[in-house]
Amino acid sequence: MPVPTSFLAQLVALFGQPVAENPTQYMQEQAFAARGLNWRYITMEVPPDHLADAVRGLRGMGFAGANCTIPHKVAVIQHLDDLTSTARKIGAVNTIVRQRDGSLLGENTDGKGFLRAVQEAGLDVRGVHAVVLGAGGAARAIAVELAVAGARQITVVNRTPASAETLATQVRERTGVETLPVAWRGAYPVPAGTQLLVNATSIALFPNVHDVVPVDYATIRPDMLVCDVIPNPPDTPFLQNARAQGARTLDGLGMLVYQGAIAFQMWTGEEAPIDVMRRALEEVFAQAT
């Protein structure tokens, strides 16, 4: 085992509560292994009246960033120097970035790593109407990012008319893109004219692993692309009811490697390695099962 030149390790951390079946963690620290860097990823519980403290100690240690997770995606915003446009947009942060200067620049990686993973399974979504499903943090970035990327038309269903309503307000407000919020009643049918389906909902997440998501399956068409935000268990029963119609599918797991590959090329300058990634994602996975 070769001797590190430097002992002194670069620090990133996630704050959230809870946290600790978060693998993040092991997904990152083997994509640092794999570029031969002595960074460390630090799992952190931390409570919502503790987060202003959090942020003082990732200043204060010299921490090169941080991600979040709920319950601070918002409330971590006040405790930032920066945002980017698209995190200003969304109105929620999952990543911090310390600048050369030492200020605190809050993104947003969720949205475009699922932005990257569509891109991957070859679909433009300039000029698509898309339907998303559900109006929490996952469908507020997905929204949000699939708008500024130039989507013609995009519907938010949710089972809380007023959850629905807010999100496609936000949307139209803050990227002029035509956004209908329609309340979730029974199993919804998918519009004709629709080309990118989204569940944004975590319906299906372990170990709820058979629930189904109450759509209207016949009104899947070969010609869409249905995506789950869901990584585990990556193939859903919604993905696989959507397949049954001949639809392609998109699991959850590409947006989950490649929004952590955008937050360590944000902090580490360093091209990400995907495919250690994702490999060590499938190997926490399968474990849980």
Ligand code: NDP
Second form
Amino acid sequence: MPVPTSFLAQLVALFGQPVAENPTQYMQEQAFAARGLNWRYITMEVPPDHLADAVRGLRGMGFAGANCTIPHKVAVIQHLDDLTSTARKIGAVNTIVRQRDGSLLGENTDGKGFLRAVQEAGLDVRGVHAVVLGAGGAARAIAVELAVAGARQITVVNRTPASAETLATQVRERTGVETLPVAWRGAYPVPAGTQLLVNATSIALFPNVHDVVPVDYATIRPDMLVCDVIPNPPDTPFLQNARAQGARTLDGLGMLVYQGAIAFQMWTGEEAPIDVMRRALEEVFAQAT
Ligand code: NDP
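Next up, the form predicted in complex with the named molecule in place of the form predicted on its own?
Below, the chain from earlier opens the complete complex, with every other chain and molecule after it.
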């Protein structure tokens, strides 16, 4: 191997707590290697009371960017210089990009990754009625991006009704799109006219792989696109049941790949190698199961 002429790599961090099992580093480093980039992606455990120092550290050491995850997605905002308009509407950040002038821009690629996966599946979300199950961080990002992309109506269904109400109100106020909260009791009947149904809860995430999202599956129709955010394992009982009703389905692995691909492109300016990233995640998850 030739001795490098420069030992300066571009650095990207992932910080959160707990973060040790997050597969993103492997996915991004495979992508850097596939594009021949001298970049590193470093996973760092950062507790909440070290967040301000951690962001100062990124600035001081000239990191090109970062991902942040639980519990920092909202708290990190106060330490950044600017937000994209959708990150502001979502109220949470998962990607940080160092700008040319050294300032740090916060973006949220979770919902954008979801949208890209939906578009790749051939659904134009303009004018659709979407039902989002869950009202946590993933649901928030998805609902805002759907609204910004032109969905006609969004229904937010959640076990804790107050969270559904808060999310619906914020999406309505920030995007102008009709967004209705529903309290989730028992098997949820999917309203007629729904074109897009999304499980954005954590139900069936490894190791609880047999848990079933409580939906009245008889109300799922073949003209619906049914999506799950769960990336591991990607073929959830929710998606299997939806397919049994004749619906087309989309797994959470695609969303995870695309949210990373959008971040990769923002940091490096290069197109992300989607296939390499998807294979990398499949490898990691195959080891975990
Ligand atoms: P949060 O903790 O913010 O939200 C969890 C949501 O799931 C809440 O709405 C919660 O309802 C609901 N929920 C959990 N358990 C149940 C249950 N048994 N019955 C009904 N509702 C339930 O988590 P996030 O939104 O950050 O993440 C949710 C999932 O999305 C995770 O599994 C995560 O892995 C996945 N994700 C996937 C991404 C991808 O790229 N594929 C990106 C980001 C997240 P309540 O409010 O009542 O507690």
